[in-house]
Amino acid sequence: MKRNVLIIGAGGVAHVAAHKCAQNNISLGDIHVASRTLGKCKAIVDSIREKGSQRGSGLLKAHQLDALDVEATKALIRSTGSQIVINVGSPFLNMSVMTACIETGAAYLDTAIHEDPDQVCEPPPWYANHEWKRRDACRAAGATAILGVGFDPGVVNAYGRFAMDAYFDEVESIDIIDINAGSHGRYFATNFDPEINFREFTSNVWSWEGGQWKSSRMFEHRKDWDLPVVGRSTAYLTGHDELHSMSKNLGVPNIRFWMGFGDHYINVFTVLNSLGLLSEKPVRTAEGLEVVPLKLVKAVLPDPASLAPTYIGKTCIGDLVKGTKNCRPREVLVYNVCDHKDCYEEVGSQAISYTAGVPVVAAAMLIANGVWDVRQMVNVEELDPKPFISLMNRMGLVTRVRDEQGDRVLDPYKESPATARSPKQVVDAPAV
């Protein structure tokens, strides 16, 4: 059994994170936030009593850090005594809170990927180019590390392995769709970090295609799909965190991400990045003055978190699946619908943080109770989907699944076969 959670971050996400650490801290411990800012850490444990969210007795707290010094987070997982560490950071601290992470035998989780800041989109695959170099390490130390366990990538790795597992004899193809149909009513606005979503989109698509990578352009490729809720949605081919880890693990030669997006947005990202806005490079001005573009723009972009109280709509994001069973051609939709509004009521976030920051919590549940404390480094696919699909229908982020016999929530131990046929071994937690 693990205890004790230290929440590094203090955005949209981690809000999320330390309400839902602090609803299940009966199972966790104590909930500590940090960040470079005392302030926003400080609002988020504010938040949490205001909204009566914490269930039992422990301590709540925030922290000034700077996540890139090791020592001094290596410092405060041991003077917290946190055994699970929630790195909900910018993803440009991923590999020094893991070293930290490493380096005091603490649980290491995140929902992104690891980000250069001198580099864009990396060669595929991208986990190669940082988190997986430390695999053996984490092995070494018997660290668990469980790598981008957030909605997407995470959840719908988990999707993609059950179906797998539980609907098929082979898959030829897994597009994962991610919609939102909200609205903030902001002249323009990104649901998550501006720097780390521009960057997203300013260089080649990646995708899994016939067994292999391809490259195309941002807003190259659309496709209008008919998803529950949102109903008949344009979206676009877009390289993602998930594509990486799910081409190697699964064994599927088709491996798709499509991200919608409404044409003001198109518009807007267009000028800027033709103007050379978003350029992660510095400029110099007339006046000396040495600017990142990016930076600039991240600036005076509303913070993503501000957009929750006037958030309305919903999101859609799930997996569907193609292939055969029993020697017939078959697809499945698993997918998860969630509300801005609601998400606000609970928790004071909009439904783009909410959707990120239940998984991770989930994860953090799941390795405190030893279910998924590994002691080693995995992505999602590679653990049992099961308990986690199971644990996020209790905790607000409810699963459905779409098929030829309708449309129903999903309970993956009544659906799963007794022995699922898998396409990689499930990692299971090591005997204490």
Second form
2 protein chains.
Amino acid sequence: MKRNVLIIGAGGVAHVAAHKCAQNNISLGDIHVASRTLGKCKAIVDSIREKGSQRGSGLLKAHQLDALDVEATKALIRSTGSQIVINVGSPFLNMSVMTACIETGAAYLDTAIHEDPDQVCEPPPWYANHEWKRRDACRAAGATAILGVGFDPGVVNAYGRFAMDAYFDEVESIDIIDINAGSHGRYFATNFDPEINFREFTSNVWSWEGGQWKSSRMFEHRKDWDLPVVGRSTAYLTGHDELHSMSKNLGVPNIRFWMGFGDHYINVFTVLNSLGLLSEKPVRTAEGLEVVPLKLVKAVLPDPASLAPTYIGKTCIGDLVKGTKNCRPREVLVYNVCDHKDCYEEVGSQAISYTAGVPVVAAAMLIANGVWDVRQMVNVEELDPKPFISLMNRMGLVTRVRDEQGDRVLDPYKESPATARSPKQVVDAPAV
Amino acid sequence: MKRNVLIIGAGGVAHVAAHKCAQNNISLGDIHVASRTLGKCKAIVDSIREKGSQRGSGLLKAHQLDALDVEATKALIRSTGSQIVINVGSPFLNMSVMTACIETGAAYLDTAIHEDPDQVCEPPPWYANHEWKRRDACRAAGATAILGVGFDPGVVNAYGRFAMDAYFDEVESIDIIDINAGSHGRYFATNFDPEINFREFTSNVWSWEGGQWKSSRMFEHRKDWDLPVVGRSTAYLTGHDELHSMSKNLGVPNIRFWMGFGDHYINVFTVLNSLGLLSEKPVRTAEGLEVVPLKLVKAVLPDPASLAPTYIGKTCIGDLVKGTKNCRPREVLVYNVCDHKDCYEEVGSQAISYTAGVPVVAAAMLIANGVWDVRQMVNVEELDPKPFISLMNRMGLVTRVRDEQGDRVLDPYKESPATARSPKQVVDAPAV
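Let's see the other form, the form predicted together with another copy of the chain, since the form predicted on its own is already up.
Whole complex next, starting from this chain.
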């Protein structure tokens, strides 16, 4: 049983995570928010107070922290008595924050893979380049580290695992589909940090096909999907974090990630990328100033958090799983639909931040109550998905399933067979 | 009679001007090339030597110069014995270089209007904001200053004046049309300094209509023109330097500038402009770096000079003049067609640089031989256009005319009536 949470970061996801921690602080204890810019942390604390999100008593406090400084992070973990660290800052911070957690024994959670500022799209599997190198250290320290537990990666990993357990004897393919059918009304904006958003698309696309990594170009493969609520949606094969652990842990031959893009997004992206304005490598102006183009593009684009007040429409994210059950082919879609306006009314954020921020807090609660406190490093598909899906159903992210029997809310304890099938390397988690 | 030329600048136009000066150094004397970057000046000198452009004996020398430093510029004018200064550096330098010329008595020539780095699109007429404030100083010093004597502004001003003198009793409108029907084969590039190119289009468009300034938005007005050689071409109403002097000096009620843009150019421009990436105002990155977006865009785009080797196709630039002669309506197009590949073979540049670089050297030669050495500040339409057009016909820029009698090379001494009609404020220039 662990208590007291330190949230690192003060962007859109941190905002949602802090609100959700405050809503659940009877089990989570004190809530601390720390980032490079104290003012942004204070704004989050103020917004929690305004919304009255905090349920129980307990501290709610903002801190200034350079999370690349491991000693400073350790000191803050210790001084705040935090036993759970939710790292939702820049992905450039992951390894520093993880080190601080291992060395203090705090549980570590994040929602995106570590990135090296100078490297875009490292060789697959991406987790092996940074995070997995610390697996032995986590085990030796008995430190719990749950990697990539936002929505995608995170919930979609659990959906894949749950579908395998509950609905199939053999799974042939998992297609993860991420559609934002919402509208922010601006000329152009990204829904999360533009720097991180664009870095996903500026290099080649890795997908897992026939049990092997396959490389293609961005926007090379498009497909229209027929989805609940948002309807027929165009998505493009995209490289994404979860493929790099699910391919290793699930034994499924085909795992792909499809992201929806409108023609306008693609046009703006193509212009910027073709001109070299999305590069992470510095260029020198005629005046001799060294500038990383992507950082300037980030500076001129709207702050993703500023989109929330006028954002309308819905997201639909899920796993379309194909395989066989009792020797017959089967197709199941496990998914969530989230409404931008509802999210804004509840916590003051749009749905992209909300769908990433709620799962990581659900995971923190499962660590706090011991269910997911596995004292080692894992990716989400290695954990029992049932308590996670069940808890999120009560936290604002309702999972649904669509199969030959229709479309319904997914109650994982009703749908799941009594004895779960064990995919490779699944960690035994205590039952709820 | 003046001799010895100092060229300030080392971009595409400077390259052409230096080659053309070298071809004509029997009348022009020593040729000096100076800019902030010595290496670029040396490259121009080397290219003249490689092409064997220099006809007579005389110095050909590269210099390092910060032309914002008036004293340094004066010292270089004096130490080189230059009596003619061709300023084809950044338009931010004009007023500094002009001051150095007034104070040393050297003749001043440029090809684009002065710009204040912090101000895009000042109120009309633009020349009144900077250059014309020095008119009295020029006259007092007896210093010749010919403003904007590239192709447009420059040759098109002379075309307008010539058409009025030779073909009309009354002129109703002058539409200046600039079409580049060439192809550089890159994803995107500007044909001259991107910073200066984009600054022309990021604010409102001034045009002279019914004897008044009229403001519209960029790309608001488009028109298809039927032109010789390049055929039917789409152009957009654009703000441009020459309108700001021709409107004052010619007494013509409608003077407009139309520039040809392809859909791809407009798309890239629109994306960059809509995102704020063409702004001349600095923005601050998350890391605290102050960056002028337009200067970064310039840094990532191809160097216009690098386009020349593979550039193919032609430019067509001219004045479509409408009015009456002997009480009958008349329409005359005075124009030039220039071939990118021919320019590259002759001097190693593309046609956009060539069409700007040749006229300023023709003007320098008319100062050297006294014909245009007017010892005051003038815009091109204030001077007798006949020697200028005639000289350019022999320097690689042949003027043609299309009217009801057909399409032919324009020999200004054959077409012009014996006594030229005098537009307002025309300077009396000695005959050739």
